[in-house]
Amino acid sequence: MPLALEIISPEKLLLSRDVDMVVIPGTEGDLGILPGHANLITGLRGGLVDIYAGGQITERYFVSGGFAEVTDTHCAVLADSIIRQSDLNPATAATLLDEAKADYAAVNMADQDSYLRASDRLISAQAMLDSAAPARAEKT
């Protein structure tokens, strides 16, 4: 019994098909989603969405954050932004990380909303850089 997976960005429906399993970067850790999974809604942190078929990863996408809704037959990933891992640019990711570090260093820690936004941006930028390096290594 397959799992229906949808990956949706603000711009479009990026992917809609049946998969064997998907691993998503939940805010509390990575979640492996198989058919029959318990219903849940979770926030996403920056990280990779791994799509499995035949016991192997067939596709990887980087998400910067968002939400996922899971039922026993369906997983919808609603991403703030999404890009194929193979399209990640390490130099761009490094620049985004430097900018996020500067913003985090300058944030007023007493302003909880600003602190949380800066912290989330820093975590996502670091995850993007970490995800970009293996993508380039796989191409060589």
Second form
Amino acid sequence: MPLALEIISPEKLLLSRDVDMVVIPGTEGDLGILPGHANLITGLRGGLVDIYAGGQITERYFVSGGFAEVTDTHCAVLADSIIRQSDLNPATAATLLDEAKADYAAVNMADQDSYLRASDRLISAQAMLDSAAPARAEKT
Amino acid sequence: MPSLKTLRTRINSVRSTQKITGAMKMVAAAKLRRAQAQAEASRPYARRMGEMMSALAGGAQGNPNAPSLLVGNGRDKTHLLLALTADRGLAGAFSANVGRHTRTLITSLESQGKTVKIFGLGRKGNDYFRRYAGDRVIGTKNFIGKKTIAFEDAEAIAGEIIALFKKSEFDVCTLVFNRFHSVMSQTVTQTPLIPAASPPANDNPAGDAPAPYEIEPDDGTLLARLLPRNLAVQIYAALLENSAGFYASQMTAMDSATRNAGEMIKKLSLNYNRARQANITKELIEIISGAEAV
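In place of the form predicted alone, output the structure of the form predicted in complex with its partner chain.
What follows is the whole complex; the chain from before opens it.
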């Protein structure tokens, strides 16, 4: 029984097809989703969505955060923004990380909302840089 | 009776106007297609988001600690109207319809003793509200110079609205915009943003309800992240409807302008030909009577 995976950004439906397994970066840790998974709604942190076919990673997407809804037959990833992992650019990621760090340093810790937003941004920028780097290493 | 020359220049000027409106119609049609495709593409996200919202909100509804974005802050005194209009004109009554609807809303809310504030999106609306609603306007924004509306724009607006809500600037927020039905018809619609609309009742109340969801990290935390997101999604959807509706309305307006120009040219040409004929006849009479006199 395959798992119907949907990866959706607010602007478009990026991918909708059947996969064997998908690993998503939940806020509490990575989750491997196989068909027959219990119903679950989870937040996502910045990280890689790995699509598996036949025990191999066939595609990797970077998501900067969002939500995922899982039932026994489908998995919907609602991402804030999605980039194919091979398209990630370490230099852009590094600039984003610097900006996020500056933001984080400047944020008022007493203001819960802006603190959360800044820390989310920092985590996602760091994850973007981490996700971008291995692709370079593999290529060389 | 206007002279032949003035008639000729008028026909020419109407003809060039017709060319312009005809071209604008084509451009609007092309942009409409793009706007419609964009609106179409944003629907899956909004639908999934709605499903998740109703799964989470069901549990939070009776909870006294439910987030205020979902259930409101318990007051109903100050209303914020978020009115969406176009940035450009030449689109018939598109923006005026939203303006008129908003004004009726203001009058009826104020007659109930409520305070009304307005946040205008789109340049046309801002001009309108500055004239009619004056100091009720607390914020404006427009998208002049932007080719397409990005989700980040909607997110920024949602952020501003939430910041105002946190500062207790208003208690209830309503979105007023043109819903796109078809090229010929857009209707002014209002949807509640804060408190969020109660999720639609379960479709299958016969006990066939889906198994409840496990929620990670927990429903409070998740709702706190989901609600601002949902607000942005709703604003984004409305912005897209607004832009599709605008181009549709502009296309219709330009189509009828082109047709009217065609009719005008027909009438003017008739007059022109009549005047020319009359001139020729007059000259003939002059020649003949001159020849007879000799």
